[in-house]
Every structure is written in C-alpha cells, then in structure tokens.
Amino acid sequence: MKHSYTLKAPAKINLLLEIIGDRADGFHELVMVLQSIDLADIVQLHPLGGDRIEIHCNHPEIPCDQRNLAYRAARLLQDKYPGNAGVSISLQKNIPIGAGLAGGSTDAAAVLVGLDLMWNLGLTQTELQDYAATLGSDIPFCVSGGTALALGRGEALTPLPDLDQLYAVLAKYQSLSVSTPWAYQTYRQQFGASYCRDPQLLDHRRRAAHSSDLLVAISHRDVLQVPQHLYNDLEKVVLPQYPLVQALRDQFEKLGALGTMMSGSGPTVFGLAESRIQAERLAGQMRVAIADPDLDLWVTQFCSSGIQLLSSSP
C-alpha cells in the first residue's frame, strides 16, 4: 500500500547576488550564497488510481495546472519512471507569491522528495538535485537548504556552515511584484559592457568567492559579521524603478538592523536580527514607521535544511 507524505518546504532568501558574466545557455553567470528560512508551505501528498497528477492549493492566484513547478516535477518523475501510481498534491501557501522567496521552487522539490518516498525510488540527493536543475535554477538549493554558495545558474552547489542562529524580518507589499526577466535583462542593458567574457578569468571569478568577506564570515559563523557583506547587484536596477522596495531597505538601516538587502530579483527586503526578540522588536518598528495595510511582515529564523518529512501514513 502506498503511504500518504507531509512535507516541509522552507522558502530561501539571497544573502549575495553578483552577476560576473552570461553563460552559453543564455542565462546570467552568479555567485550567490543562498539561505533556507523557516517560513515554509506545507506540500502533502496522496497517491491516486491511474497516473494522473492533480494540483490542489488554498491560494486563488496558484495555477493548479502544468502551469505549476510542483505539477511538472511530478511530471518529470513519471516520465522517467512509469508505471507508478498518479498522486494528488496539496499546498499550503504559507510563503507569498511574487516575492523573490523560491515558493514555487520549494514545492517543486517537496514534490520530488516525496515521490521518491512514496515510489521508492532510492534516490540520492544528488540526482534529485539533477533533476531539479532541470525545472529552475533555485530547487536543487531547495532540495538540500540550509546555507550554501551557489555557482553557475545557482545549481552548481556547496555546502556552508550553518548560521541558524541569525533571525530575519521579511517586508513586502501585497500588490508589488517584480519580474525577474525583467530584472536580468534590464541588468544586462545596463551592465553588460562590464560582465566578464574571459573564460579563464570567469574560472578566477568564480575561485574568488570562497575567499570573500561573506564567506569568511560564515566560515566563523560570526552573526555580526554576516550582515556587513550581503550583496546583490540586481538592486541596481530594482531599486531606482521601485521606490517602495528602496524605501523599506531605507527604513531597515533606519531602525538598526544588523544587515539589510533586497532578496533576489524582490520585491521582498529583509533585515535581519540576532535573536527572535530582536526580530519581533523590528518587525514592531516597521509597522509603526510604515503603517500601509498593504505591507506584510514576517518574522523567520534561519534554518539548516531543505526540504523536511513531516509525516508519513497509510
């Protein structure tokens, strides 16, 4: 009998973005360190009769179709292995949509750690990230979390030491979005004339970012050092066409926060705390210097993971 999985599906914010080239496949070159956070959508799934693959979720503006990352990778494991049974698939959207936090990543990778349980596939964390790269550049991070650099597109993984005692407010505007497209190409307009074409200097590029200040710093795991270096050139061009991004960045430096960035491409900003004390404190701060029902705040820990079993049951 097939069992039913719970699982964990922890969104990912950016702690260093640096765009160094474009690659041959028409996608940007990136160093990034990528962090998984606690705040997470839930992903259960039930196996079904047949092969079919249903989608259902609890928020209106999901695609519960192949439109949806979470419906491909289910997609993608049955084509490579058939004859399984199909399997219905629920999310709880926890994490918010257009935010630059991977939700829709994450719960593609839910997917496939869980149909490689309940198909007992034996797969190993390595060719679930191979088939992940695949689907999007940010769910073989999602498969693994925790805290890593990320080279290439942002597949090409290695693992950091933890930093899961670092605490982070999350700031958002229900009705801004960003595209990411938009935000690579506009970066490429602007910048592009600088991006290294060297292939040997791209392989020195690339060698450099295990010695930078932020990795020194997570090396030691120094809570208030790591703030200091955050990084992200997309800020560039985000930040001038999107006042309201630029303007919660403003108000996290404001109130002292130890560290404060734009996540990805955004529209989420974050600034980030040494304890949950601290952090609610914060998040206090920006309801009251911002009082625009239309911002959300959350407060999450860092986290050393990806995705998470929950529970399993017949």
Second form
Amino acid sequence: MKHSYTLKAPAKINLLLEIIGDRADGFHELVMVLQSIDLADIVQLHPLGGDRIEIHCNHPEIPCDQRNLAYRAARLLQDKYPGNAGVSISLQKNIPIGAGLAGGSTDAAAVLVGLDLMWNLGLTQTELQDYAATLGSDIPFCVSGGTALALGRGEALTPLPDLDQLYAVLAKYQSLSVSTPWAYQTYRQQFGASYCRDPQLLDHRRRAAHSSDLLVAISHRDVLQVPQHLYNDLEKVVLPQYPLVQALRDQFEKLGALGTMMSGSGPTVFGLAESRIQAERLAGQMRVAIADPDLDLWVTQFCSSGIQLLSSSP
Ligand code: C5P
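Moving on from the form predicted alone, please list the structure of the form predicted together with cytidine-5'-monophosphate.
All chains and molecules follow, beginning with the one already shown.
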C-alpha cells in the first residue's frame, strides 16, 4: 500500500549572484552562492487512484494546474516511470511568492523527493537533481540545500561548509513582486555588451569562483566576513526600477545589519545578524522605521539541509 508523505521545503537566499555570460540555451552563465533558510513551505503528498495529479494550495494566487512547478515535477516523474498511482499534492505556502526566495522551486524539489519515496523509485540524489534541472535552474539546489556554490545555469553544485550560525531578517512588500525573466532580460539589454564570450575566459571565471573572497570566508565559517562579500548583479536593474526595494536595503544598512542585499531577482531584501536576539532587534527596528502594513518581515536562520521528510503514514 502507498503511504502519504509530509515534507519540509525551505526557501533560499543568494549570498552571491554574478552574471558572467550568455549560454547557447538562452539562459545566463552564473556564479552563485545559495543558502537555505528555515522559512519553509510544507508539502503533503497523498496517493490517488488512476493517474490524476491534483494540487491544493492555501494561497489563492497560486495556480493549481500545469503552470505550477510542483505539478510539472509530478508529471515529469509520472512520464518517466509510468504505472505509478496518481498523487494529490497539498502546498502550505509560508514562503512569499514572486519574492526571489525560490518558493515554487523548493515545492517542486519536495515533490520529486516525496514521489521518489512514495513510488519506491530508488533515485540517487544526482538523478533527482538531473530531473530537477530540467524543470528550473534553482530546483537542483533546493533538493540538497545547505550552502552551495552554483555554476552554469545554477545547476552545477558544489556543497560548501555550513553557515548555520547566521540569521537573515527578510523584508518584502506584500504587494510587490518582480518577474525573474524580466530582471534577466533587462540585465541582458543593459549589460549584454560586456558579457564574457571567450570560452577560455569563461572557464577561468568559473575556476576563480572557487577561491573568491566570499568562498574563503565561508570556508573559515567567518560570520563577520561573509556579510562583507555579498554581491548580486541583478540589483543593478531591479533597484533603480523599484525605489522601495532600494529603501529597504538602505534601511538595513542604516540600522547596522552585518550585511544587506536583495535575494535573487528580488524584491525580497535581507539583512544579516549573528544571533537570534540581534536579528529580532533588527526586525523590530525595521518595523518601527518603515511603519507600512504592506511590509512583511521574517526572522530566519541559515540552515544546512534542503528537502526534509517530516513524516509518513499509511
Ligand atoms: O530556470 P528558471 O525557470 O528558474 O528561470 C527563470 C528565468 O530566469 C528564465 O526564464 C530566464 O529568463 C532567467 N534565467 C537566466 N539564466 C539562468 C537562470 C534563469 O536567464 N541561469
């Protein structure tokens, strides 16, 4: 008999997002450092008769059909491994959507991990991540989580030492979201002329990523140095277009966050702190400084794992 599974699907922030060139597949060649945080969705999988895939979600703006990455993840495995039962997927969204926090990607990663268990597929992490890469650039990272260097489209991962002593206060205006394709396309329009096109130079950039200042700080697990080396190329296009996002960043800086940056394509901005007490103080100060009911704040801790099985039941 097939079991039901409940999984925890953490959000991610970028500590680094450098765009180094174009790719033949239309995506960008990236150098990223990705970090899981303990703000997480809960994904439940229940077996269904036939081969139906159903999505249920507590968030009214999330599409419950093939536009949803979680649906596409289930469809992908169903196509690869026909003969398995259908599945009902319940998404309890805690991660804000359109936020630059990989909320949709982590739900899809949870579906891959959960269906591997439900259908007894016996997939290795590499196989799961190969399937994940066909669905989206951040999904392979979401499977394994923790702290990782991500090259290529974002799917070529090298695990890095844990940084779980750091905290991130996230700030996002509820009514604001940024389209990731828009951010990358605008970046290409504005900065495409300076993309690296020489394959040898690209290779050099990829290798150099392993010894960058941020990676050295991470390898020493130096919580004061890591925040000094945050970097995100997409800030160059998103911040001028969204002054409210720039203002969040300025405010974190003014309040003395260890470091501050926009995550991914935004519009979430995070401020770093080295203890929960400091992070809660920082969140309280943000709340007072920007007394806008549209602004959501979360105190989160860096975490060392990706998708986690919480429970299974017959
Ligand atoms: O892979 P994913 O669906 O998450 O990517 C969303 C969009 O972000 C892509 O359609 C593309 O416009 C942009 N992107 C990119 N290069 C990457 C990753 C994403 O241009 N490496």
